[in-house]
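Just the one chain here, laid out as structure tokens, in the form predicted on its own.
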Amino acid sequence: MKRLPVQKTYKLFIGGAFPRSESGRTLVAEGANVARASRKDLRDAVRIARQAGVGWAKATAYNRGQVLYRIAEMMETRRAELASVASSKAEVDRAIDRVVWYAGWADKIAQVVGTANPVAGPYFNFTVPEPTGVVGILAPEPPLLGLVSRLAPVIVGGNTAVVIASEAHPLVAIELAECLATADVPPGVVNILTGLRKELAPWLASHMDVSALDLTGGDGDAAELERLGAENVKRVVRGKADGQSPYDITAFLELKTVWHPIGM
């Protein structure tokens, strides 16, 4: 009797786990069953990301760099699986290299953008970068390299992320989530939702606990999503789907100025 292979069901990635949508809905994408996230799934992801942000922001920069490098290691071990749902092996290789590149910036970015400021008085005055908070990301194409290019600079700076994966090519986002789940990434630091963007993106943009939006993958909806984000003065970024720069890290950092009297 011929054996029937087990067909993979692609679920959401929320809080370090792989739940089905609370609505029970699925959709067919790229020939596979994919969870169709609901507004409640999105609210749960934001809440969990906010909770996870406390510990992730307090982690040392060196530790965050180690975690990102571990992500690259897990991607390397699952290179074949990633390539089977990405556009090519070359895209996977570039995505892995990009994670390694950002991992190297983890304990250097504060030295680049932080400073000791000269002041006219008996004070020390320092500028230090701090994470913005929960960042909502609309993943651009290509589905793996675009997602990694926008996600890595967000989390290396101590932020947490709620990602809406590519609607047309969502499978590679969940394959990446399986790498994250085994890469020492604390639960809730990265949350990935699959489904229809028209159902999810407006609620992500208007959510009051989301501190910043990366609309690189927003396409024609970016202007309306930016308007929705203005309700709580979200920081809005539109970057490059295929780029790497320390300025992509600083785009999601707040610069805090600290004064301290000399001799006290």
Contents of the next structure:
Amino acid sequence: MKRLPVQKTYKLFIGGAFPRSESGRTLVAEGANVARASRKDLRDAVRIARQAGVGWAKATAYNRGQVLYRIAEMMETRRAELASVASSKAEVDRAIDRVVWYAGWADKIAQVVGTANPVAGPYFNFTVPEPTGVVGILAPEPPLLGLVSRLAPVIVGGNTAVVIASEAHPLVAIELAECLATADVPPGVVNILTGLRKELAPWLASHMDVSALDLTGGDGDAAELERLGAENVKRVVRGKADGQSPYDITAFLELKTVWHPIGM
Amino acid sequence: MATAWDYAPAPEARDIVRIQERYGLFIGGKFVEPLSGERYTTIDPAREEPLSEVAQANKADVNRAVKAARGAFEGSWSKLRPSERAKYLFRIARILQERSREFAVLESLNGGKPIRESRDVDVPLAAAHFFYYAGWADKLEYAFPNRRPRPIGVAGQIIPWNFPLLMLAWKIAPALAAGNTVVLKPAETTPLTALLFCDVLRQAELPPGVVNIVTGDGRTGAEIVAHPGVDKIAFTGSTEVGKAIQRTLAGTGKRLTLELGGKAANIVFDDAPLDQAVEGIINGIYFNQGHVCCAGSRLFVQESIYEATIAKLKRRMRTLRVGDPLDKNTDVGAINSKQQLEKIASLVQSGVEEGAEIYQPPCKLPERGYWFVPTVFTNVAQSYRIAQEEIFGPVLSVLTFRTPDEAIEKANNTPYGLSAGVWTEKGSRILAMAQRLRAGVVWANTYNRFDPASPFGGYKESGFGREGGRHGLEAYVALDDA
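Given the form predicted on its own, state the structure of the form predicted in complex with its partner chain.
The complete assembly is shown below, putting the previous chain first.
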């Protein structure tokens, strides 16, 4: 007799856990019931991301690199599952390799963009990059590669993220969340919401505890979201859905310059 | 009066390691019999017991290894996509992490260093080096802006016995990341972790010939240096051998980096946090039995705190535990070889004869094996051999100074320039001292720190080139115009 498979429940990913929407709502996407996150879910996610940022920003760059590499390991073992909800196997492979590429940047970005500044005086002066804080991401298509391409540079630099997954293709984002949950990523460093963009994006863009926005996945509403972000001077990035660059990391980094006198 | 507490023995189990009776040479991805037909015995210096028979590679063996490396370079490795090269290196890093216990035990067995150090320092740092350079493999264009970096070819690498696996990692990781292939010779007395590393390469499925390991003494090293098929030599070891290598390569156009000896100054000012400074002094000179090229072997203490410092230092020395390297409580292990023990003893004898005052804490040494009691000399003049020559053992020479200028002048008064230490609460003074010390690494209020992201290497006769960090890549790339 044919065995009846167990169906999966697609839930949100907040603070390392998989809760349903507090609103109790779902929507149907790609033939499955998917949690429809509310404004309150979003606010919870931002609060938790902010808390998680304290430890994540302090983690050594080496440690962050190890965690990103571990994400790639977990994605590799779930390659088939990811492919079943991504656009293709090739998309999954490219997404995994992209995570590995960014893993390597963790302890190098400061060596490329940091400087020792030869000021005209007896001072030791240096500039180092530091994370900006909580980054809101509207994930672009394709649903896995787009999400990974925007998320990896954000977290490798020590930021935490609140991601609004693709509205049309949310399943692979939750599949990815299951990789993140088993990859030593500290709870709350990445939070992924599924639901309706128009119900969530304006609240993410106007939230006063979100430091930066990645609107690469924004469509007609990007300009309006950018306007909302001006209220607390958010750093707004519109990058490439399928790009990899150290400048995608620095887009979410602040630069700190330190002066110290030299003398006996 | 402080003395070492009596602890019950806490030996690390050695059965995790399976040492073969004899080893061949690792060439072209497999172990082969040496064409030389010669082998020698490698031992456990703490017990003077044989561990294995390893090959003494001759000219024909080295030639075979270079050919394998050349074949792998031209056949596949240099043409592989950089992101795939990176993934091989990440695999090696991970496997080293997974097998860290095995490597730590073997390193302590064959080299004599305390298990605490091989477990907490050597092996994790070796894995971290592979992890760090893995990330560079597909990002070289960001390390060398406006240049097109390409690999050099076959790198001949010769490493010392004080940090066998870690030095292997320092050499192999950047070489492979940049797309080169390698012929590496571990030190004569400590070949076993390099030979175990070949099994890591097998598990990582590294293409054959990318890394070749040839064992032997200095004659094998000389064959690598002289081989016309080697494009680059990287050597870590004594200044004397380094100079000989530089002479041999003169006029050949081969690339060379040298990491040689040191006689580091560790300078303590009167405002230093003294207890921390004493810990730093102890770590600086007795870490790894003083078999450290950057060891803080000359201590300069400001006169006003001289007596207090020496009293605390001697007190701390009495609590050092010397003995079985495999015991988890051991601070100071076995001297690496009989030859090295004799060298240390003879230099210490010269210190006594020249008039320095010797102190050695009471210490019961095991009956068998090579041991040397942690030693400090006071009343040392700058001209004494113990203040001039690298001892490479647990022997500290103490000198004094009054002013920062005097400290700088004395500290720089050496042909070496690998490292230095500064202890003071005053930040501006740290930076002023750092500016004026002629040394490649300056540690402030710490000592003997290492990290794959941090470049390491010497000024003056301590060699040239850097290992670690972005700068460590430079030794392994040719930079074409973009």
